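Only one chain is given next, in structure tokens, and it is the form predicted alone.
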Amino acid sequence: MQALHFLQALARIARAAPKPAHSARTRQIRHAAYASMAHSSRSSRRTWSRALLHRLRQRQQQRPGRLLTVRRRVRIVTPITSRPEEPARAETLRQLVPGGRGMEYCNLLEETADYVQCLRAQVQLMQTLLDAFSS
């Protein structure tokens, strides 16, 4: 499913009338990859996928005319202030995983595992596309 979303987004970028600068095109491809990864998440209830889609939607509203369209409802979670007995690296995970700042430690570990799994699938997809188009 991730491949389908990503290929459709790449096709929309390629069909765009004015060809953007290299850095803008790179940004569009990166946003398309993030959106396809968030859409293909095993569950739309994953906090990281909702946070990622919310961030992409905010960027799209700041810059009208973008190609990326994302339609999902986002629930914003307030950060938990007291976190007793957590490893010091938990804060680093909260910064790396989208939406991680408002999670309890056990949920953070589950979300991190799912996020890493989706990132791995995204890298494999991009490597397969690169191999297919470069040969």
The other form holds:
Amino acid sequence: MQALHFLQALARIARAAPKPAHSARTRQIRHAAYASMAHSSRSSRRTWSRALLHRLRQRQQQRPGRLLTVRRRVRIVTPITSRPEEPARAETLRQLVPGGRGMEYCNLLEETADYVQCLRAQVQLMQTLLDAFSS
Amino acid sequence: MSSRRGRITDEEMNELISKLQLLLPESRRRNVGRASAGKLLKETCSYIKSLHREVDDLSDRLSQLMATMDDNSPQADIIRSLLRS
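Shown: the form predicted alone; wanted: the form predicted together with the partner chain:
Once more the chain from above appears, this time first in line as the rest of the complex follows.
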């Protein structure tokens, strides 16, 4: 389902008229990649996929024509310093996995495993498409 | 590495750790020692970052591929007909 969603999104991007600039099209494809990951049936129940979809929608709602979409929102979550039993590296992981900041440590590990599987599948899909259509 | 008592058993935690380790590619798995949560998390973070970079790179290359569809080559026709839904 992840693959189908991505292919449909690619088809929409390909049909767009007028043809977008390369950088804009790259952004659209990247957006479609992450959206497909979040929409795959296995992951739609996951915290990371909801957080990712939320982030993607926020980016889409920004004023068009903005080249830099870096905008950090400070969210109130459980302070990280109150988790002394975690390995130090867990903080970096929390920043990498969408929605990771608010998760319990054991949930974080589960969500990470699921997120990595979806990421891998997406990368393999995109590579396969490139190989298939490149001469 | 301690676990939250009563919330998840050490055995369940170890299973999660093993699962994460299995998701790493072979080359990265070798960097992680046995039952070393710290190294595993470090390697997993590094792996996720590299996957993000790959998505960026592949998006760029797919975009270039689509650019070739702007002309009237036979290849472009085939790609267009395959993606038409």
